[in-house]
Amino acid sequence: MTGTSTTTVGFMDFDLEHTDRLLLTTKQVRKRLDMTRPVPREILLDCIDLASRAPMGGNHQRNKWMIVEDPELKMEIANHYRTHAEPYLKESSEVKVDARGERVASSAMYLSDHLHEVPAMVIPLRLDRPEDLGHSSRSAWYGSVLPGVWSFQMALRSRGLGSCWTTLHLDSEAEVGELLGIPNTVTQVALLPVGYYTGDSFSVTPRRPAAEITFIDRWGQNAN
């Protein structure tokens, strides 16, 4: 864990202990989503409002959001998701992994089986399609929508809700788009199941230390 401090300097009036804890403990939640407790739409809209302040290229506000609450729509989307999740998870299960990998695989299977039960699905959208863009333009295109999705997840976490970044439904993007009336000129970038968190606390996400994954000036020249 990184060091934290509550010291304020000039305009830096944040409690770093709290902001660092939010960054350290926002994670993908699958098995601990409360499938029975409704999520007020106002909370989702508040989190989307916060997420919309994330950086975007040229400040072109071309991001949209879709909240899916209707049980029949959720079931149909979940069916599309499972169509792609089942072979993917079966293939993944045949690869030898450590105990942590087994837990992730188990939670992914659980989410696939119960996706239709989540209180809300949230689909971040962006106008236009990135397929014909060059590498730098495509990077800027995604860089104008994905930071907002992570902001959305952190805003949820700070309110006691969990979410999970999923993309498997995108292999049926056209079918889901037709189901929801999304024009084919609009790109779906993910699907986030959202629900209240049923755990006692959000633990720190385990990751390798920064010095092990950071190079200085040249590839392979470690920071430590």
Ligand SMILES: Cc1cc2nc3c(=O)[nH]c(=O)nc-3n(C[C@H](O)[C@H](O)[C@H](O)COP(=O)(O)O)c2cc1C
Second form
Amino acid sequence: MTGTSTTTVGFMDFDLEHTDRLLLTTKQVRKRLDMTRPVPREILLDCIDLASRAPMGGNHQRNKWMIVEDPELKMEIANHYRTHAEPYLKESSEVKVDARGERVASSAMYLSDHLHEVPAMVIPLRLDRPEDLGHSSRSAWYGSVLPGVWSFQMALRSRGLGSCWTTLHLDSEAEVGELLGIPNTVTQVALLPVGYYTGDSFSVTPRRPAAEITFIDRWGQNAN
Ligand SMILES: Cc1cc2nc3c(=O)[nH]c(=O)nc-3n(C[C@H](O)[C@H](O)[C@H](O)COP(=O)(O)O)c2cc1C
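Alright, leaving the form predicted on its own aside, put up the form predicted together with the ligand.
In what comes next, the whole complex appears, and the chain from above leads the way.
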């Protein structure tokens, strides 16, 4: 493992070319997940260890993770996912979209069809529920668990693995929770299928330029 638990590193010890490339190219992977190559559990644990460094409000340490490897459980979870994904994706496909939107829709449909085949599913969890919280507490609640999900994706990406952040199974959270023995006081916040990446390059994630999406001092006053 990286030895991050005990090592202190100098703050300028980064190769920006590498760290920027990681941030620019960590994408949601669906069609390029290798369904045939097993993912060693130790690698997932290393990535969870790295992801657990993400910030959390009040340093509450209320996050857990579930790795699902059992083929029957994966099939049942995938069936729950499909119950929600199929109508959602059908409805989205009826809306006229651009070429990128069409690619995402086709990729999302592929994942839905093949979800049970993924080598591992990873479900990030929080030990409590957000339903009764007000806006700031709810924001802090999600903000204390979701950054770790993104760190987990980047840790995977650095090791040649891909994943896709999904949420559609959450409409069957109770049923999936029961399957996995998760108490109903615990919240599932996502489901990440994980596998080795089958391509040999990652393109840059397309997004609008920072100056276009950033305001300075006044709403509507762009940075450029
Ligand atoms: C909160 C969240 C929920 C998402 N839920 C799903 C999902 O249920 N199924 C899916 O295929 N992709 C899901 N995605 C992935 C998005 O569709 C993806 O980020 C988008 O297509 C852009 O892809 P890119 O980040 O690789 O550019 C989700 C992403 C986020 C951040």
